[in-house]
Amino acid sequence: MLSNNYTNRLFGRTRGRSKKKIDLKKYYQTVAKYKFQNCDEKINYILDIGTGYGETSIFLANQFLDKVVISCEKYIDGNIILLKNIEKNKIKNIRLHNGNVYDVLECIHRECLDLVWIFFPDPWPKNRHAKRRLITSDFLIKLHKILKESCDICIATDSTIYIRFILNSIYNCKGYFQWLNQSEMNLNIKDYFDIETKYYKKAINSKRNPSLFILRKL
């Protein structure tokens, strides 16, 4: 059962800075309806953490309808999104969970996860912060107990200082993964997956080009 007992802390914002205001007991009854409880054994699930404004939720609901969507992101105003999205186009197969992904990854005590999306995690550039990044070696290896043989996890950045804290720790755990796409000369998003997300388009717009990793559990 999902719980709220992590001990690893997420940071970021829940709201925008937008003023706009929202009915939030409107919101969580919504959530409750397609909120992420317990992991069914007769499941298969893919885990899409960050989600942002749910673009990738819902590609990949689209993508896999035979398996279920987790789509783990604190962030508010995104995750209305998301909702409008699923009620309009009548998805069947996205639950959410509206915080932390260890309470996610707490509640799930067997190999379960087909696919792991992380695309454009919070870079948290400056040093300070840097232990604020979700994406480490440890984290990867709790990924690893809890995915499927042979299935991948696919980190996304457009960060060049988040794409070398990433491959640090792709090294410190290369026991654990196969990195598919180590010897590509491009790592680009768009030679493997026909999406554009709003921080996709926010890094092309910037003249950045985002990297693609593709690790497969050993």
Ligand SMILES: C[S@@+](CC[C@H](N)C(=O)[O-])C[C@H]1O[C@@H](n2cnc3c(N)ncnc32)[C@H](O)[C@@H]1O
The other form holds:
Amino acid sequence: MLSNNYTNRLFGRTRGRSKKKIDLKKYYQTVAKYKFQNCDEKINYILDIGTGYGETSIFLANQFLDKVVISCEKYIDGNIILLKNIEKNKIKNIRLHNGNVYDVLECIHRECLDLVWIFFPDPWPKNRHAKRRLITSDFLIKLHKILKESCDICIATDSTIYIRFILNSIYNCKGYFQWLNQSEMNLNIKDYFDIETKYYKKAINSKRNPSLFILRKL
Ligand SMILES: C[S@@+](CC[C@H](N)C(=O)[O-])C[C@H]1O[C@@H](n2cnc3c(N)ncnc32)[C@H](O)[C@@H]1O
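I've shown you the form predicted alone. Could you give me the structure of the form predicted together with the ligand?
First the chain shown before, then all remaining chains and molecules of the complex.
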């Protein structure tokens, strides 16, 4: 059962600002075709959290053809773009969860993830919104339980406030993860991954250098 814990609530928009009408019936029919249901023991999974317009899910699906990407996003306008790209490129290894990542976490009861990606999670920079931030030590420990041995979590952010918050979260669960790139945190994401998401481009255009955290399960 899903809990109503404050931190598990979803904040932010599910629809874009554009006045363009969306055929929601058709949307949910397409979502149903690609819907993530539950973990199959024979499949290796990647969890992609807060995918926005789905660039990361498409990237991961192409990079890891032998794995299935669970793409988690509640933003309908973004999911529509993702679904279009899945169909246009005939991508077979993406399952979509149109909603909160906590729903997915609650239905996984064993170590079945090979990788977790969290690209530019909402920073909620105001102090009074800090409780809305996704990445906390409790959240990382939840992921630890369902990650396979020696598998990684990749987190990108360009928010200095969130960087401090993430550092604190990593410190608070230091027995659980090894921070692989601790000595070179300010490197360019492109040194690792050839991908540009909407929020990556926003950061670069505003001359903010995104940081990448790579955490390996101990
Ligand atoms: C700042 S955007 C980043 C989008 C994309 N990853 C990128 O790099 O362009 C953060 C996204 O995370 C989604 N999000 C926030 N909390 C979430 C949650 N608990 N479960 C699923 N998605 C979530 C939001 O809807 C939003 O689209």
